[in-house]
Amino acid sequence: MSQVDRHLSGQASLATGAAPPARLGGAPSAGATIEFVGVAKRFWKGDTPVDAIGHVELVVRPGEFLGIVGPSGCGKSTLLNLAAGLMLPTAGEVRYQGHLVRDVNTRVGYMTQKDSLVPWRTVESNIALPLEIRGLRGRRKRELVAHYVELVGLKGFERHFPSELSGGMRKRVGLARTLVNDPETLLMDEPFGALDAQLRLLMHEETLRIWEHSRKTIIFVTHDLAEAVLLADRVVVISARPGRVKLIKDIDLPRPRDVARVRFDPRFGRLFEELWAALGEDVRRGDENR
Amino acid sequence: MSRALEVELPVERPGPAAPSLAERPSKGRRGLVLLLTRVVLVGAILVVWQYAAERLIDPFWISSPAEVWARLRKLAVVGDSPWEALVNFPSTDLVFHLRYTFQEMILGLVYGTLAGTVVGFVLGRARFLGDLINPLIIAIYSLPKLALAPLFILWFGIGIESKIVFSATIVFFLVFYNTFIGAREVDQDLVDVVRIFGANRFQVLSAIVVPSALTWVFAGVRLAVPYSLVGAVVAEMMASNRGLGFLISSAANQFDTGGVFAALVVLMIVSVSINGLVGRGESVLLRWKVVSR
């Protein structure tokens, strides 16, 4: 139990060595977990260029819960892919703890929009995957896996395969698999989009509890503005494609938050409206462009 | 620990293993009715066949169930009384032919699968090489394999070698093609996932690429098993003095229709059993592929 708790709070982490990994280069600059400096990203659809991200300047502070909202197709997921080092920017640079991200960023945990579970591995074996990659075996591995299976409420489903689970359950396996690796920073791309309202509430509670416990940095991409306001310290509104930072709003709702009640706080309503005004224009514009 | 635990989650729990969901309702009464109807149907066909052979068509062409049964008996057992038949089943003669065919089939399957897996994986991973050789492979693949048999007989003689090579060739292409595709179409998202977990090249291969390709290999082998039997039997029919294919062709050469049918019955029993076994193995190995509804 104590072992597991220590793991949860991020102190006994194996993933986060003291020295930065060799693949992160450049001069460190303190005070930011992730920096997007003049970042642009262009994709090619055959011969036509698609500018997913126009020009993004954004600093993610250590330990903060950052919500990112924007109309669909505005490059929100691209931002996370860049932070994870799965793709490189067309212009500008992405820095992680001051080091240029040049390759896959193994210091982050990334929950992609797709659940990306390994279909031939059972629930527990999927959750064990990051531990196996780190070379963790035996009792300690089993304990951690059991702990996270319980955490996401999948006890009794350990030996099921992803194809035997509902969409919501698969998401929770993905969450457990990301958390078991105890990353410093969590990138979450609409992680709870597929869940029903009740379950989402539970997962929000769980996410906040884990975050408050571990003080990880979390970047949370969502299309649900209320979800962003509910959870985040700051909410970033991204414009329609090509994505730019349109507005950054501090969410000054008190912590710890009760996810079931915070919606009824009058400040919640004001924040929501202000953000919606910024977001709404682009949602409509994005719609017309289609 | 977590509040999520105290809430009964609104999810349907699929049954254990849950193999073919479609088959489940047919168990019980419906299954019994089906079985009985099948028995009656087969019985009716046999009766009509027997009647036709006695009254309508010269048994030279269609033999008759009674004659086929007699030939089967002669092939499978030695002796006349039922007791002798039981003790002497299967006859050394039948075992001799069956063993020969099995040997060709299994060796063909093993060699073909090994070669198909290795070549498929290498060409699938080495993109340039794959693109280079792919058209050639497709060209050979689209060739009817039967057309290769005379060449193999020429090269490897009329002994067991040419049959093994022929069977292995058929198996090779089925397994190769599946492995090739499997090694190419590895889900990039899965690769990204393990890379973020810090996997090195070898770990990406062992955790994602190889298992992903292996599921395709299994699919190829599943497909190849019945064909390995086809390969062995067809090659035997072309040039051989033993095996199930030989039994068929030698009976046919002697205008022994009953003998042909008897050998076909044996072949049918063999292939149905093999397919049944493969199906069992598949449902165990590929349980994760079952989609629950």
Contents of the next structure:
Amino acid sequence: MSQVDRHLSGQASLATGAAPPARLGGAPSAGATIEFVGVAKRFWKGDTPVDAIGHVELVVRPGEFLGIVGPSGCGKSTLLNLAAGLMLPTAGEVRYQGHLVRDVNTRVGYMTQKDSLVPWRTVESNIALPLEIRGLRGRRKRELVAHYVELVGLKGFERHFPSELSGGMRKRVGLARTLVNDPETLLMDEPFGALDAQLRLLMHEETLRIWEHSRKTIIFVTHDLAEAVLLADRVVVISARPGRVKLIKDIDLPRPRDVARVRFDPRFGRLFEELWAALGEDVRRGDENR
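Provide the structure of the form predicted alone, given the form predicted in complex with its partner chain shown above.
What follows is just the one chain, with no partners and no other molecules.
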């Protein structure tokens, strides 16, 4: 692997579990995968403080699909960065399986808004990148890559370069690269926001299929309220900045879910309306303040 590959993939490798084990400390607590305990995060713009997150109390349960929605700038992505250990809270604690997150949490996989594929690497070599950083070579690496190529529906495209793929296929490569190290938890930050409506439906089907097979814990951040209702077990509404938990709603739609039909279920409409009642006020306020 070239030095350029290493440089470009450095941040991605931390999120896909290719780095050394995360430094987690403190006494464990039972019954939670991730806990945000009185978490606040402040940034500085010159001499001006910007409070991205206020006082967040949130427990993410083992194996659940948790959706997070909120107006722009409310700290949704910041919560994921804190869970990944890419930053530390200004106040409060973030715990992973009961232990304090003190450094990069390599027990999670992080799928960001951009696919960040290396343009001169093929589908299979992009997927293999975190394995190579981890030092895995030979037959085992090839077997893992082939498994995840098939899992995300890219068999036959192994030798294609990113420029030869559609947007949806590039997202599948990114998802496979996130999954190849078998992380315990997936953090997904608006991963399908740039796709058209048809491709998003396909990626929703793919994500639910993989989740139903693996039952990994997933935190899925989105601006699309309907997407959150469609995918999640629970949806968390975050208030306008500084972000706080405004509402947590159980999504009682039956599984497995048919992504093309579930929107016509009367319960879907009721859930959407209830969540929009909590979200809409902050969205309108933010639009008026622009």
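Positions refer to the first chain, counted from 1. Quick caveat: nothing in here was measured; it's all calculated off a predicted structure. Rigid core (definition): largest C-alpha set, two forms, superposition within 1.5 Å.
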Any chance the CA of Arg170 moves 2 angstroms or more between the two forms, core superposed? yes
